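What follows is a single chain, given as structure tokens, in the form predicted alone.
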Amino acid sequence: MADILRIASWNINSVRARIDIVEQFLAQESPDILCLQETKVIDSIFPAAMFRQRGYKHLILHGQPMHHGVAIISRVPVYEDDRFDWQANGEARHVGVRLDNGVRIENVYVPAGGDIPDRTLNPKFGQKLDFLERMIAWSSALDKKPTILTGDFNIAPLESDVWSHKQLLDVVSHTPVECEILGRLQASNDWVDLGRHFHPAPQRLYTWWSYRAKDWAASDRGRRLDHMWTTPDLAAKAVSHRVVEPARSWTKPSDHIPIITEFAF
């Protein structure tokens, strides 16, 4: 009988500020591994106690003060703590581990890229594109080890990944240049996008709604910014992928919701 491994990813937008809903999520969904982005805390004051009390003994942290930050929290052993600086500026945006079965998990927080989709007028947009180019170089050089690449990619690549393709063509996260570069990243190692593998376009599938909406559910101006990709060999091991949309209405929510994939090994 195959062992089921549940892997979740969530941009939590400050793990200390939202520790209550993280605990609610763990109680409700019981993932084996949780990849967090935007933890916004240095490692020494990461709220580890709650996780350990719930059986998550393995915490791989890569934090910094006030901004960014990623973590992999696991009930199963993890090894080989890697941290790639794809922005070449020291920001905490990646952490990677290996499982006992040889599978690698790479947890990434891609820069948002600011508001203006022009690298001359907005250096943050150029930094985002450069980050992704470095990811492509890394991905292209990967060996054949089974790998899961997950996190907040800050790009909604398909027309059906946003509430209005026409209205968002000039909005950072859905511009043609971003969609093209994410497509090249996917092609660089034949990554399988599990979100669309299990929920083919044009099905509605969002993971983010702005805080600016008075009623996020009524307006439903969502985008699919959070992703879980696998190398082709692992795609056959994935048995389900879903988003936890009710989490967007929990107390003091993140603007992102968790995504969860079940694998049968």
Given for the second form:
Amino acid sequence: MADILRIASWNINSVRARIDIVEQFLAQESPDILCLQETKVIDSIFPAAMFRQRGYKHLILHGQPMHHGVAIISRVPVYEDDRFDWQANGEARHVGVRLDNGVRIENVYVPAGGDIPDRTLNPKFGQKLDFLERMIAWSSALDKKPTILTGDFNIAPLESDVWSHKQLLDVVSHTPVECEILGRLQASNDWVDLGRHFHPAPQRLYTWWSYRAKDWAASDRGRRLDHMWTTPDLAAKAVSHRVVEPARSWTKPSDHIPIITEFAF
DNA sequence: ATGGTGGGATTCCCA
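Show the form predicted together with the DNA, please, the one above being the form predicted alone.
Below is the whole assembly, all chains and molecules, this chain first.
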């Protein structure tokens, strides 16, 4: 009988504000490993009790005050591997772990990049592009271990990854320069995009809807900003990949929804 | 039509 492993990723937009729906997600989907982004909490006051009570005894935390912050929470043993600073500015945007079976998980929160898609007018946009270039250098030099690269990439690369390709061409997250750079990152290690592996374009597939819409579901102006990529050997072990869209309507929701993949080893 | 909402630590930054 195969070993089943469920791995989820979710930009939670404050793990403290969202602790009840994180618990709801664990109860409903029963992931073995949960990668969180935008935890917005320092490690010393991370709300670990709920996770431990539910059997998630391995908490790999990389937080900072106020912003950003990532974590990998697991009920199977995980061992911290690395925490890259791809912006070289000290922000907590990555943590990586190894599993006993040799699989590596890299959890990343790519900078949003501000509002103006021009690195001279908007330094945040340049920092986002530089972050991705450093990721490409890292990815290009990776060894051949089975690896999962997941998180909030803050880029919706395909036309069908946004509600309107034409209307978002100048909107940070879907500009041609960002889509090109994400394409080079994907090519740099032959990464398989599990979202589109299981739900090929042009199927509708979104993971984020703005808080600013009166009715997010009615307007449905979504974008696919959250991704799970794997090396080809691992993609062959994936049996399903889903986005949990009802989570966008849960009480006090994140503006992102969880994504979850089931692997059979 | 250039707003709108939400979280976090403090009057405003970031998403």
